[in-house]
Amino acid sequence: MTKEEWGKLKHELRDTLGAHNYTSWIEPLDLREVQGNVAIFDVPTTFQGNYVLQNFGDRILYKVAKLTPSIKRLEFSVPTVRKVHTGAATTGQKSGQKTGETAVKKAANSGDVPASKSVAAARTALDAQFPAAPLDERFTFDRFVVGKPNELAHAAARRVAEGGPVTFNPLFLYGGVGLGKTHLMHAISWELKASHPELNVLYLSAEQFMYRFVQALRDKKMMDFKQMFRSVDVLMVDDVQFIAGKDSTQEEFFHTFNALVDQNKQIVISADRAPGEIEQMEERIKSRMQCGLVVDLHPTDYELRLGILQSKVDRYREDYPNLQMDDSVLDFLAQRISTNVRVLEGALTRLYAFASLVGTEITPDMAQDCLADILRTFERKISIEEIQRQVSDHYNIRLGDMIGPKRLRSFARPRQVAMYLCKHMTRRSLPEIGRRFGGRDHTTVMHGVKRIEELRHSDAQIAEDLEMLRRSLEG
C-alpha cells in the first residue's frame, strides 16, 4: 500500500466514520511505511494513537487489507518511540525501536528538531498552560513520623517513591482530615523527582484537575488537556472526593485514569473516605479506585501524637535554642488535641511564637491559657455512661453486669477497659469514675487503668478493643 492509495482508504473512512470523526481522529494520520505485514502510521500524540486504535483500529485494518492482503496489523506512533501497537508485544517492540532509529537518523540529516527535544518543547508549553500544584517543602518522608495507624500507608507511599515496576495500581490512601494523606503524596512527588528526574510526575488536587478541565474546554484546547494527563509517568490527585456529583469532570476522570493503567503508568489518589464511600461518584470509577492497594490511615493514637511533637520540638530547637519547655506539655497536648495533627502542630507553633515574643518558659498553665480556644474545640464531651454502653455492647455483655460485683475475668476484663477509657477520655476524677462503677474505690480504678496499660503493649487485641472503642466514641 502506498501513500496515494491510503490517501484515497482516508475519504473512504471520511464516509463510512462521519466528517466529525473524520477530521477529528483519522485526517491526521499519515502512512509512515509497510514492514512486512504491519502498516505502520504517524500519529500526533500517544492518546490519538489510543483512541484510534480502541475506536477505529478494526475498521481501518478491514479496509487496508482489502487493498493489500499481507497486511495483517496496524502500528499507530509518534515519531522516535512507539506508543500503540496492535499484535504480538515483542513484534511491535522491535519494529517501533527500529521504526524510532529510522526517525531520529532523517532527523539529524535534514537538520530537523529531533522529536524528542519536540516532544520536551511541547510539555514545556503544556505545563506552563496547565502548570502543577506547588509542593510543600516540609512534606518529605524524612518528616513523616510513623506509628501503627500509618505504618502501611508509610510503607505503601515508599514503594511508590522507588520507581520501579507498578505493583500496585492505583495505591488509594484515605482517612480523616489532618491524618498524612497530602504529606505522603507530596513525600513521593519529592522523592521522585530527586531519584528519578526523568520521570513525569505530577500532583494535583481534585479541585485543580476540574479546573483545568473546564478552562480546556473553554479555551477548546481539550486535546492538549489530554496529551498533558496522559503522558505522564505518576499521577497523583489529591481529594478526589471533590469530582463526585459533576458528571462530566468524573467522565475525562475515567478515560485518563484507564488509559494510565493501560500504560502502566503510577495512579496515586487520596479522600477522606473508601472508594465505596463517596457518594454521587460513578460505580465504574468507584470499582477502578478498589481494584489497586487501598489504605485506610487510622486517627492518631497517643504514642503517634507524642512522636510527632518531639519531632517539631527537635526542629524548632534550632530556630529558638534559648526557650525551656516543661516535658509535661508534650504530653498535655497530646492528650488533649487527639484527631487532627495539622491543628496539634499548629498548636505547637503558637506557643513556640507567644514563648519567644513575651520572653517566657512554655509551661502547662501558659499552655492552657495561649490555646484555649482550641482547646475547647476538642473538649471532650464523652460521658462515663456513653463509654460503659459502648463497651458492654463491643464484649456482649449486659450493662449490669460489668459495673456490677461479680469478678468473673469475662466481666472484669470489660470493666477495667471501660474505666481505662474514662480516664482517658473524660475529665472525671478517679473516685468519681469509681462511683459509676457500683461505687469501687478510686484505689480500684487505678488499679484497673494500670492493667490494661501493661496490657496495652503486650496484647494485640486489647490494643485493637481499645482502638476500635476509642474511635467509635470519638466518632
Second form
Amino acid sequence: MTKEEWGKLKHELRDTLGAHNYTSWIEPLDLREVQGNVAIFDVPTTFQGNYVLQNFGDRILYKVAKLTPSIKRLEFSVPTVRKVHTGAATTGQKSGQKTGETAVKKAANSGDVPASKSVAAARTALDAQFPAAPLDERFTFDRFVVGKPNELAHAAARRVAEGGPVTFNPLFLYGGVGLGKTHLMHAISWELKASHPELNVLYLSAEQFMYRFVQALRDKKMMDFKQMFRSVDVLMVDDVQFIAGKDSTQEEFFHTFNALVDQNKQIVISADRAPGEIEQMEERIKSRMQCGLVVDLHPTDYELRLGILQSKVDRYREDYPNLQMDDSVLDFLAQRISTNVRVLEGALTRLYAFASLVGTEITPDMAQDCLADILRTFERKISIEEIQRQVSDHYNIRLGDMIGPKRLRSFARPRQVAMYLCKHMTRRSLPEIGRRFGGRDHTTVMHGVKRIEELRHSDAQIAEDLEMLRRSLEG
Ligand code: ADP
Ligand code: MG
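Form predicted together with ligand ADP, following the form predicted on its own:
To see the whole picture, the full complex is given below, headed by that same chain.
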C-alpha cells in the first residue's frame, strides 16, 4: 500500500464510518510506512491512536488487507519526539508504565498537539499548556443504559450533574473494567457544560494528573499548576488507582483534593476498586476519599447487557438502515459475552462492520463465525489450580491454607467458594475436586457447593464475590 493508495482508501472509509467519525479520527491518519506485515500510521496523540484502533481498527484493517493482503496488523503511533525521563513513572504497573511513557512523550510535545480553535479559545492559557483528554461525545446520560447493577451509581452521577449545592464530596465511583465509570464521568461533564457553562469543569485521568504534575515540576511551573487546579469548580479524576505507589503525585493530589473540598467544590473520583482496597495509597487519602459517597458499579447482568445491546442496535439502525439483524443474535451475545461492556460493544461493532462490508444478514451463525476469537476466550478451559489461586488472592489467604486442613471460617468459606467454582467452571468430578483440595471426600465438596449455592441467594457479598471471580477467571 502506498501513501496515495491510503489517501484513496481513507476517502472510502468516510462512507462506512460517517462524515463525523471521518473528520475526527480518520482524516488525521497519515501512513508512515509498511513494515513487513504491519502498516504503521502517524497519529497526533496516543489517545487518538488508541481510540482509532479500538473503534475502527477492524474496519480499517479489512479495507487495507483487501488492497494489500500481506498486511495483517495496524499500528498507530505518535511521531517520535524527545523523550523525557521521569522517576515517578518507574513504579507503575506494566500497563500503566507503557501508556505512561507515551503520555510523557505527548506531554513533552504538548505545544504541538493540534487543538481545535474553539476548544483552545475556551481554555485558559494555562489549561492550553496542559491539554486534557477530549470528552467522548458518546458518553452522555441519554446513552447510558440503567439497570440494577448500576442504578445507584447512575443516580449519584445525575445528582452531581445537576450542579446544585454539594451534598456529598467526593463522589467515589468504583467497579471493574468496562462497567461505565468513565462514561458516567464524561456524562456529568457534558451535562454540567450544557446547563452551567459558567462552571469550570475539569475531567482528567489520574495518569494525566501525574503527567501535568511532573511537567509542572520540570518546567518550574508549580505555582501555575496549583492555581489551575484550585480554580476549578468541579474536578473529576478517573482511575485514581493509577497514582498508588507514586508518592509525590499522591501528596500533590491530596493537597489539591483538600483545597477544593475546603472551598466546597465538587470532586468526583473513580477507581477499579473500593478506596480502602487500593494498595500503596496513603491512609489519609483513602479515608478522605471515603468521606463522601462511595458507590460501586456491579458487574452487568443479562438484562443490562441485553438493554445495552438493544440501545446500540437502535443507533446502528440509523447508520445502516438496510442491514438485517436477527433478534436472537442479541440474546446470543448477552448470554455468551459476560464480561465488560466494552467487549460487548466491540463485538457488535464488528458484526455490523462485517455485515455491511460483505453485505450479509447478521444471524447467530454468522456471529459465531465472525466473533470466534472473542467467544473462544469465554470458553477457555479453566483449571482447578487457577480457581484456587484466584480465590485465595481474592480473599487474601494463602493457597496452602485454602487447600490445607484448617477449618477456620476464614479459610473454610473461600475453600467452599473455590469448590463451587470448580464444580461450575470445570468439567471435573466431585471426587477429583476433593482430591485436589487436600484429599477431601467428595461429600465434603458436595456440601461446600450446596452451601455456596444457598448463600448465593441470601448473601449479597457472596453473590458479588462469585460474579467477580467468575469474571476474572473468564477474562
Ligand atoms: P470503565 O471506565 O468503567 O472501564 P467505560 O465507561 O469506559 O468503562 O465503559 C466501557 C464502554 O462500555 C463504553 O463504550 C461505554 O459507553 C459502555 N458502557 C458501559 N456501561 C454502559 C451502560 N450502562 N450503558 C451504555 N453503555 C455503557
Ligand atoms: Mg475508565
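Just so we're on the same page, rigid core means the largest C-alpha set that superposes within 1.5 Å between forms. Fair warning: this is a prediction, and the values are worked out from it, not measured in the lab. Positions refer to the first chain, counted from 1.
Relative to the superposed core, residue 390 undergoes a C-alpha shift of no less than 2 Å between the two forms. The Cα shift for residue 72 between the two forms, taken after rigid core superposition, is 2 angstroms or larger.
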